[in-house]
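Single chain ahead, by itself, as structure tokens, in the form predicted alone.
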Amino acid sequence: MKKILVVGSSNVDFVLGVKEMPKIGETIRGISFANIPGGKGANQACACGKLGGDCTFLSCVGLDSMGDLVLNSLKSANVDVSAVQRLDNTPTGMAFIMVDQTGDNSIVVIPGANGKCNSRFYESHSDLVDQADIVLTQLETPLDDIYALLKQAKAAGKVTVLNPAPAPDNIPDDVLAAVDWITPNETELSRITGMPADTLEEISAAAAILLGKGVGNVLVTIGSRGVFLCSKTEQIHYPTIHTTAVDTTAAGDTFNAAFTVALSEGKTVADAIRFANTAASISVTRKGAQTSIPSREEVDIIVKDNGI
């Protein structure tokens, strides 16, 4: 099994259940509240661990109870958190999430300690990049610094996976050339390319822009429709298992982690996508971020039962 290094954000999610999203200026009564460890980086690291990956996490959290909550969740998932830096006088990142009864969500993020995930910090842990086989990251930490790390990883011969979320208006061409796998959803693909991305034809055209700039493969998650893979040699739509969504908060993070774990185990791309689709389809049936991530055993059972 190859080693995975996840680099990214750590948050504590304050999850508010609501009947429907409030309108501007409206006060509504909530249905539920929960405090759950989250952050796209920590979610992906947790999912890698739960799904059986050999995963190390590189991030920053505060020297506070919220930092304890994040680290304890990751440790319970068998993630190596020895390189996570704890900062005094800087709070752990926070996300305030409203989830309505259809499973849709709206999120406001307070970066906190995530803002300290900079090049100096990454350079002090360059050995982790050297030791890893696959580097998985997202964009909730300072962009220029994570871009530099991606280029470092690519130059060192590592497989690089970029989940471009939250999506910036554009990603520099030299960064795109350092990405083996980019995994946007339709909205993120549209934002970083400036192209529409609703139909499969539009997704294909937008993905072609990224491929033309040096991205190895574009893997677009399209919700209940599954995933659309675009490379320089093929375009394949992989449908997913139909489920009733309760909360989509960490579905993308679960997909990215599952796909990365499958690659680390030497699965074919097709099998890795099917494995990731299955893991994500389970996560949307549960509430919360890391609390929704399935175990390896759960995913393997569904894969076997459905002949995936």
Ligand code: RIB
Contents of the next structure:
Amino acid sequence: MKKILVVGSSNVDFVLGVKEMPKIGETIRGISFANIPGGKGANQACACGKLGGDCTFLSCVGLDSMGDLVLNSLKSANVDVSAVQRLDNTPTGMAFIMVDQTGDNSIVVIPGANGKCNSRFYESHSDLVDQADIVLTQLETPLDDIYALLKQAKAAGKVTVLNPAPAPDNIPDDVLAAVDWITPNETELSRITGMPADTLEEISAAAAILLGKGVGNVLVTIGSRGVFLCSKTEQIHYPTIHTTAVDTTAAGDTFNAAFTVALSEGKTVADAIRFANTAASISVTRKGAQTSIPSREEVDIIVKDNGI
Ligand code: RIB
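Rather than the form predicted alone that you just supplied, could I have the structure of the form predicted together with the ligand?
Full complex below, order starting with the chain above.
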């Protein structure tokens, strides 16, 4: 099995369950509250570990109880967190999440220690990039620094997977050229290309922009419609199994991690996408970020039962 390095953010999520999202200027009564380990990077690392990947995580957290919460969650998922930096003068990142009764969410992130994930920190751990086979990142840490790390990983011959979330208005061409797999949802694809990305035709046209800039493959997650794969040679729509969503938080993170784990095991791209679709569709049936990520056994059973 190949080695996975996940580089990215760690947060503690402050999750408010609400009947409906409040409107501007409105005060509403919430239904529930919970603190849950989260952060796009930590969620992806946690999912890699839970799904059986050989995963190391590179991130920054505070020397506070929130940092303990995230690290304990990752350790119990068998993730190597020995390179995670603990900062005594900066709090762990926080995300304030409202989840409505349809399972949709809105999120405000306070970066905290994630803002200290800079090139100096990454350079002090360049051995981890050297030792990895696949590098999985997102964009919830300082952009120029994570871009430099991606380019370093590609130059060193690693397989690079970029989940462009949260999506910036554009991603520099030299960074796109260093990405083997980019995994936006429709909204993120639209934002980074400036093109509409609702229908499969629109997604295909927007993906072609990224492919033209040197991205290896564009894997667009399209919610309950599944995934649309666009590469230079093929375009394939992979539907997903239907489940009833109670909370979509970290579904994208679970997808990215499951896809990366499957690649690390040498599965075909088609099998990797089906495995990842299944893992993500289980995660939306559960509340929270890292609390919603399924185990490897749970995914394997559904993959087998559905002949996926
Ligand atoms: O992708 C979900 C994550 O986004 C949450 O866990 C929250 O921390 C934000 O980073």
